[in-house]
Structure formats: C-alpha cells, structure tokens
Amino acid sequence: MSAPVPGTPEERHRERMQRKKALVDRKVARATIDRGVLVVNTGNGKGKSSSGFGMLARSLGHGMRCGVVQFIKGTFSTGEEAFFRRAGGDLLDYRVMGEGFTWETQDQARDIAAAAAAWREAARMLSDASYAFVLLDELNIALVKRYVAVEDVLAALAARPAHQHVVVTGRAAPDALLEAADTATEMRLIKHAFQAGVMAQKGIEL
C-alpha cells in the first residue's frame, strides 16, 4: 500500500491521525493504577440500569463472580432478570430485594422494610472479596428517599475489597456518592416514548 501524497487530505487525515494516537498512548502509559471502581449511573433518562447490566455481562462474560441487588424492582418479571438468571450460572448472585415502585405499593413502611433488606444484602455483597462486580439496581431511590443512609453506604463502599467494581444506578444520585464516585454519568431525557403514550416494550423497558 502506498503512502499518501504530501498535502492531500489524506495525507492530512493520516497526521491527525497520528497525533492522536500520540496523545492516547501517552494517557494509556500514565493510567497504572489496578483496583477496583466506582460507577455511578443517575438522571432522568433512560439507560441507566440498562449501562449497569451491560457492564454485568462484560464482568460475567470475563468469568467473574458477580452480584445484583435490586432495590426498587420486583413485582414484575423484567427481560434482564430472566436473561442473567440463565446466562449467569454459578457466577451470579441475583436478589430482586424491592416491592415494586412506591406509587404502587403506597405502603411506606413495607419499602423502608424491603430497602433495608436490600441494603443488608448489598453490604454482605460489599464486604465478600470473591464478588468481583456489584450492581446495585436503583439503590439511588432508597437513598434519596432515605430509606437507607448516605453515611452506612459510603462506609461500605469505601471499605469493600480493593478489586472490587461497583455500579449504583438511579436517579437523584447524592452529591457525597457522586464526589466518591470514580466515574459519574447523567443521563439527560430528551424524548421518551411513553410520554407519546406508547406503552413500555417488552426489550426496551422490561
């Protein structure tokens, strides 16, 4: 293959091309520290549990051992829940710890009680070495509506085994799980098809 022709925009294309591998070799050289990481999924779009899951399935698909606490969910049967428990054999533990959305129940008492019996789950998760990966489905809504405390998951998350990989989803994220986050990512709603009246999909929402 012959090489560009000086001044021609391939030619062009190729330098910034190397430029640019330049400057990510050079940020892949100074990224050296292995350990675990803290992800954080929250905003009011779409695609937050479904970033979490996606990162489950890498985890999984690398032989890992691997946790899933839902929070919020339960009531119904969801598309990711039937595909993991499948998929997932001895390398996963999957607990749907919630009593559904809170308009539904409109039993305060009964998602405090469910939220803390996620939460005793999530921090028995937290504190075993073999989970590899940990992903707490909506533990967002229990905190932002104190059913558990900012301070009990903090203290867990920070002393969890150092190889240990954690994703928190949904949204309302706290500011002190945002500042202890490794990476943080908010999901903006633009359009949504339910808000058109299209009713939620099977692959989509569930």
Second form
There are 2 protein chains.
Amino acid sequence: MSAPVPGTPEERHRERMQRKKALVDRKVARATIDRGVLVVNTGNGKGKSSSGFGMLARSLGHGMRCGVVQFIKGTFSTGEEAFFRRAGGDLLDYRVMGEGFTWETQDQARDIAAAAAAWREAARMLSDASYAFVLLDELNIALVKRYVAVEDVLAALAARPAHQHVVVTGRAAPDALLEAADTATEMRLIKHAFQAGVMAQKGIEL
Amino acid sequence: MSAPVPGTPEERHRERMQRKKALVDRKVARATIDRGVLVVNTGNGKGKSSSGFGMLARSLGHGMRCGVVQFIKGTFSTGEEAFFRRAGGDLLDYRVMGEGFTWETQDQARDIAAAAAAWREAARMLSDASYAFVLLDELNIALVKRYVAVEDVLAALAARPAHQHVVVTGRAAPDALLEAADTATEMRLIKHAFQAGVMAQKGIEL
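Now the other one: the form predicted in complex with another copy of the chain, given that the block above is the form predicted alone.
All chains and molecules follow, beginning with the one already shown.
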C-alpha cells in the first residue's frame, strides 16, 4: 500500500487521529495509581445491577475470586444467578440474602433481620483479601431504609484490602457513599418498556 | 407468631406495604405485552457495555441463544470475552469485529471496512430468529461516525423476529435510535477513577 498523499482526506484523518492518540496516551500515562476501586451505580434507570454483573463476568474472566451479596431478592434476576452459579465455579461466592421486596414481605422486622444478615456476609467479604471483587447488589435500598447504617458501610469500605474492587448498586445512593466512590454513575431513565405495557422479559429484567 | 396489634409501628408498616403491593400489582397486571425489546445504553458514564454483558449473562442463564458483535475492540474488555467464550458454550456466537479505537488504527478506510463487516454480522443475527438476544456493543460509535447508516440499523431492527431482544451500547446514541428503543438509559458520569489518576483495572474496565 502506498503512503497517503499529504492533504488528502485520508491524510487529514490520520493526522487528527495521531493528535488524538497523543492526547489519549498522555492521559493514560498520567493514570499511574493501581489499586482497588469503589464503583457506585445509582439512579432510576435500567442497568445498575446488570452493569455490576457485567463487571463480575470481567472479573471471573481474569480468574479473580469474587463475592456477590444480593440484598433484595424478589421475583427478578433469576437468569444471572443460574448462569453465574454454573459458570463461576469455585471462584464465586454468591449469596442471596434478601427475602423479597418490602411490599412482598410486608414484615419490617423480617426485612431488617434479612438486611442485617446480608450486611454480615458483605462485611466478611470486605475484610477478606482473598476476594478480589465484591458486588453488593441493591445495598443502596437497605441504606435508604436505614436497615444498614451508612457509617458501618463506609468504615468497612475504608478498611478493606487495598486491591479489592467493590461495586454497590441501587437507587438513591447516599451522598456519603457517592463521595467515597472512585467511579459513580447515575443510570438516568429515558424510558422503560414497562411504561408502555411490556411485561418484564427473560434475559432483560429476569 | 401473634398477629400485629393495630396501630403499632409494625402494623402501620404492614398497611403501607399492602397499599404499595396493591399499586405494584396493578401496574404489573397492566403490563401484558410479551415481545422482544430494544434496549439502548448511552451517555458518557460507566456501565453501558457492562450492563449489556450483564443482560447477556441473564439470557444465557435462561438457556437462550445469544449473539454478540463488538464494533470496537481496543485493549479494553478482555475479561468478559474470556469468560463468556468459556461459559457461553454453544449458546453463544461472539464476534469481535472492530480493530481498535480509531486513534489506534489511524486508518479511516480500515475502520470503515471493519464497521461494515461488523454490521453484516449484526444484520445476519437480526434476521435469524434462532438468536433470542443480540448485543451490539459500541454500535453507537459506528453510527456517530457514519460508518454504519442509522437508516439501515432502524430497518433491520424493525424487521427483526418479534421475540428477539437487542441491546445497543455506546456514547451519543442517535435520536432516531432512542425513539425506536423500548428501554433507554443515559449512563451519566458523576465521576470516574481515571480522572483521579487510577489506571484501568482488571475486572472493572478490562
């Protein structure tokens, strides 16, 4: 292949991309800190938990030992549990602790006890350096309802092993948790199929 | 266990949750449409692709046949590819078509050819009812750069099998694609560890 002629569209594209690459490379070179990160997915849109499970897949793909605690287990999210239990093998410690949405149990004492038990499992993982990745799915719900104290969560996160990654999901993340986060995303609802009368779909919600 | 005494906090909680359950149940009862949905994840925050891969895990968990086309393949996202190739088995058709970020190749003709080849794979999956779930990862990048025509994508999506779910990810989704979506989320950046000098982490970005 002959070299592009200067001044052609191809050459101008190449020059723009060379400048962009230099910029990206400089930014990447400046990111030199190597440690575990706290990721928080919040907001009222879709994708908070599914993004956490996507990162779980990445972590398992690298052979990292992973822990999952699901704080709320309703009729939802059966697909990923089946898949990860089968595919994760010995690398994965998967705990489903919540007994359902609060309007399903209608029993606050039981919900509080379930949240406390889930938090004990989570705290155990956060204090164990053998877990390289910990997903605390729907923890924010338990924090919003004050079934788990945000101070306890912040203390456990601050004291965790330096290279352990943690992902916390759920609507209405407390401000203090967002401040502690390294990476935080608001999953903002643009629209949801449910609003148009489409029932929850296997592979998407279930 | 004795019945809660009316008027106690426990009983008031139960009554509130009963009203909430009635409301939720009515909403669920109104969602009677059962069909494939188009999910679009856009915005400048984290979680667009990882959420797509989380839904892939859900779909595989239900034994659904799945297709993945990655339109941009840089140095990123090696973890999920390793995991899903191993765990997906015969259910999964995983195609990595992009040859890198455009500032890495610096060759627009090659980028356009790669995007066209990726779109041919995607169009094949969208016309094949044996795929129950199709993830078009970073398709939006190819649309923004006009390497793939949005009209072609909309036509293929409209003509796809009625029960096929499709997830499209990437920044700057075209308005026409958002209009066609059943579920759309803007992953809004609150902050990213990279901004604070933390390098891309295995299990999180890689």
